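The chain below stands alone and is given as structure tokens, in the form predicted alone.
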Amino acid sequence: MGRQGRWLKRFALLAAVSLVVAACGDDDGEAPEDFKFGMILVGPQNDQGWSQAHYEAGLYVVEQLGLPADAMIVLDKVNTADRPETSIESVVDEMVAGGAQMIFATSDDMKDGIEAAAAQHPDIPMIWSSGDSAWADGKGYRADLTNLGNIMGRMEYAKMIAGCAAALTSQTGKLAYLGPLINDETRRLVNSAFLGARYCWENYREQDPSTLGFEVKWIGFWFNIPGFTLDPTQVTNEFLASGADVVISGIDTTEAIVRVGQAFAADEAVWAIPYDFRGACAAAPAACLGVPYFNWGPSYVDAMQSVIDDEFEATWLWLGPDWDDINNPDTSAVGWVSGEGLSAEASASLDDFIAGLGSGDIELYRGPLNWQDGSVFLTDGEEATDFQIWYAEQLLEGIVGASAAE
């Protein structure tokens, strides 16, 4: 795997944003005294997943670089159903007008409106976290906004470790992902999972690959949205019912391994492994077979610094773990956490996994691949370039469940 508007009234929106007071460390930097920064969340800051997860590396940007301590402006909750009058464009605006002088738009959905706040606001460097703006070879490149960057962790990774942890501990040999919306990262992340399932399948429980099922649901959007979505428990419910024994989350919250971590508590043979955030395994610890989290803070750190450095440059950045220690805070963008409801055995196998994709000895964007429709996505021996994952065309051939939307 290689190196991805509608104003408000001015006072409506400054009543909805709030500041964010985090303590801050020692002073290990030069930070003006009056420096502010925007952290516009798609859900809620609480959400024990992926918005919880920018929330929190917004507040290690103010202790490790001694902002002062109202220097972070968050307003979570940003998305059509929470807040259906509120554009990217005006957060910004407002953002802008209350100090901000960096932003951060967190959220594959808020492309349009950041792209056009990114325009109205030359001079405020912002970061479009998941993004393609800032890539010269992307489909999505803009070469007129050279204020806005983009960073994403290679969650591929990650979920390839999921993967395989629910292949090593399925006792049914039936596993299931619960999907968000479908574009894209979507696609890639339940590929890798998949990838990921098979090969752990095959080569640590010695089982013939054909043999592993695994399904793909998806709700509709990245959280539960009531009358909009699908509902994430009752999807989880029809996993289980199927004969899924492991449910592998891939929306923001925290739904599945309630669900499933209730069913445990009955006395069923059933695990989950939830999304985003390093303790999501907390609602259901004995179910949970380990989480694949974001660690957005150092990439942060070193935007930030470079801001108050004046050297901000718009640059797109895909960034791996930390193969040394994949759950360091200070230094990887990715990792897993195992849960309790991993064992030993399977512990010791994921162990060897991690430290083979680590090395580069274990492979798995490498042909023969095909896509779900039977078309080749890569020949024998020919390895996946970034370009290739990212812009997943499909679900890969072996999963059960739609590439796109209907």
Second form
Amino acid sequence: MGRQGRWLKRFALLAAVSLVVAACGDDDGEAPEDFKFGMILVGPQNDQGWSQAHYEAGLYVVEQLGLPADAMIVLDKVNTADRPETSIESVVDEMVAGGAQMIFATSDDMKDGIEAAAAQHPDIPMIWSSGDSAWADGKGYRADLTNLGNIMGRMEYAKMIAGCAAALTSQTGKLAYLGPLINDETRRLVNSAFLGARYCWENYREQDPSTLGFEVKWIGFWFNIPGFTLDPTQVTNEFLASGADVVISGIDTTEAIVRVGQAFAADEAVWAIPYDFRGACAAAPAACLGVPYFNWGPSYVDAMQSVIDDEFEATWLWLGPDWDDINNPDTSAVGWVSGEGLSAEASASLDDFIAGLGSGDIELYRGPLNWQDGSVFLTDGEEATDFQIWYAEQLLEGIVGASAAE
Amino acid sequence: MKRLRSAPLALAAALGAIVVILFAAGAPPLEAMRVIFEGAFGTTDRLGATLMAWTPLVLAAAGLLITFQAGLWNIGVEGQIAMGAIGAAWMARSVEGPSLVVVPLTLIGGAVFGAAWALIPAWLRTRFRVHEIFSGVALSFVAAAIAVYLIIGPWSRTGVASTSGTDIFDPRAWLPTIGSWRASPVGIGAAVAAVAAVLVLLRGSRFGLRIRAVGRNAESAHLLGIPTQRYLVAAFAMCGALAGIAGTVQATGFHHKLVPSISGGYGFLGVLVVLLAGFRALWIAPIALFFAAIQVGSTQLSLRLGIDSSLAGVIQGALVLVVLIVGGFQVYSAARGPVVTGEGEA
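Requested next: the structure of the form predicted in complex with the partner chain (the form predicted alone having been shown above).
Shown next: the complete complex, the earlier chain at its head.
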């Protein structure tokens, strides 16, 4: 082989390598221009709460991955009251027919529908937010649904912060929790808020923890459905009438902060803590102590990137805050933004509390802790496992309210 | 003949109303109507979804036609649908066996519960002269409350108290479907049979003649020897049974569980369908299809055009208003002209 032949060989090798590199280019983090995804919301996309947090995460995904503006196919108010003719399965069918290559079903309420849809579309990766279908050790594990993953934020920490802020501010020592429906998720969030409140009542306010009142009332669903749930505004009124001066919301929408904001404007010493959405304090800033919120964007970007890279796996992710900066929009799955209603003194104590949670110096799910019925949850010094926290069997001792259907 | 003359005018007015509403909502009217039509009929699956909504609507409307002809405003049909669903859910949850056994039992359970619930306003009307509109509205609230109680109470999922619904029924209790179609041929067959039965009943039977006589003038009918109260009760029971089957379709054919809003508003929508149909059985099926198509197809307004699909409700309400106004105008015109008879027959 002569000199020309060697050059020819080198050229051929270079060309081959170039082709391989070029072929891999699409897999190198670049989303195809026609990539679309479906976003199924249980409530209105502008509810200033749960659904808006998901909707804005979808916008974040579009921005971060450089997708076209119409890449997100959204359908909001997907629930039996607002759309009686619509099922999750049919919505997924429509989104897939519209080109969606990935689906986000964003409510606990969508469990039956998204599991059925995942079985019907095994080639379409899906995320059921807040679910446990992909948790191999979980109670609801569905090994057969290899295209359905779960993402949830460790809201427990942000709820602890919320409870602490409430205890640091309360003048009456009576805190109220506006609960949605009763299940494992809502029980663990109420428990977390209670633990945070009790800790701060005892350690920063230097009060006897047994003197802290903490009551929860459940409306029956994630948001108000007239005729089928209790009216959250009315429940908030009842809380205020009973002497509670901080209302912590656990529902998807803003009734608590709106109603408390009206009372605050009438010079009543009452405050509220909304939920879910970073901007939720805007409904009544002066009466707002802060908001524990979900930041779904980064985890949704990761999930979608895995689909683009053809590396999607149905995993169960329970993502905590970025303790270096719990409000970092690119790294923290949950966060807390203090509101105008939080005093400077309370704010300083709260910062200390947050630092303690982040460093691990404050571990609130450590025994001794009892369930509401007096039975032992954690023995002295015992720390709860993820399983024990996720599947909270009851409310904790010291909380007034129903642990299960009465 | 009068309907033939009025139909084009009403249709034109209805289409005009749709265009105005879509225009006001910022939607390109023609494109939006095309999207709705494709969303309802564009594929076989979409047609199935439309028929899924059509089925309970036709069943409710067919039942309402009987009570309307008896001179009754059975607004409580929503509650009768809900109670039918509860009856079907009870069967689905408590009876184990092959589909051939369980499915008929759910249908019978739904019909019996719906009819029984309808007998309450019948009793209040015939015994205490309580108007069925008031008792019907109240009983619909009670039925919804019972459904909620069952869902968050005795029939709740383990460890859960949520109005999300009960556990999914055993698939053997589901209404059977074919392929990927969500609409069940059993449900569709029941709806078609209901319309045919009501048509025969009201047009071709002595019973129907007497029902209509009671509806036109109960006192005269009574003087002519017709046991009016018995006919009123029968009308309520038949409507309740059909509404109960509609509830069964909703529970075992669509949701596959009991949910609080199980009636889906098909009872109230059924009232509008019957009004638009001019109380004629043959018109119920196509008008219900039109309503179901708007309801199902309008989901595409959100998905493809980014328009709030609650616009469908506005369109439906406006359609009824427009057609009633056109009808009223024609009645007014007719009253000033030659007398026209034969309107409003089944």
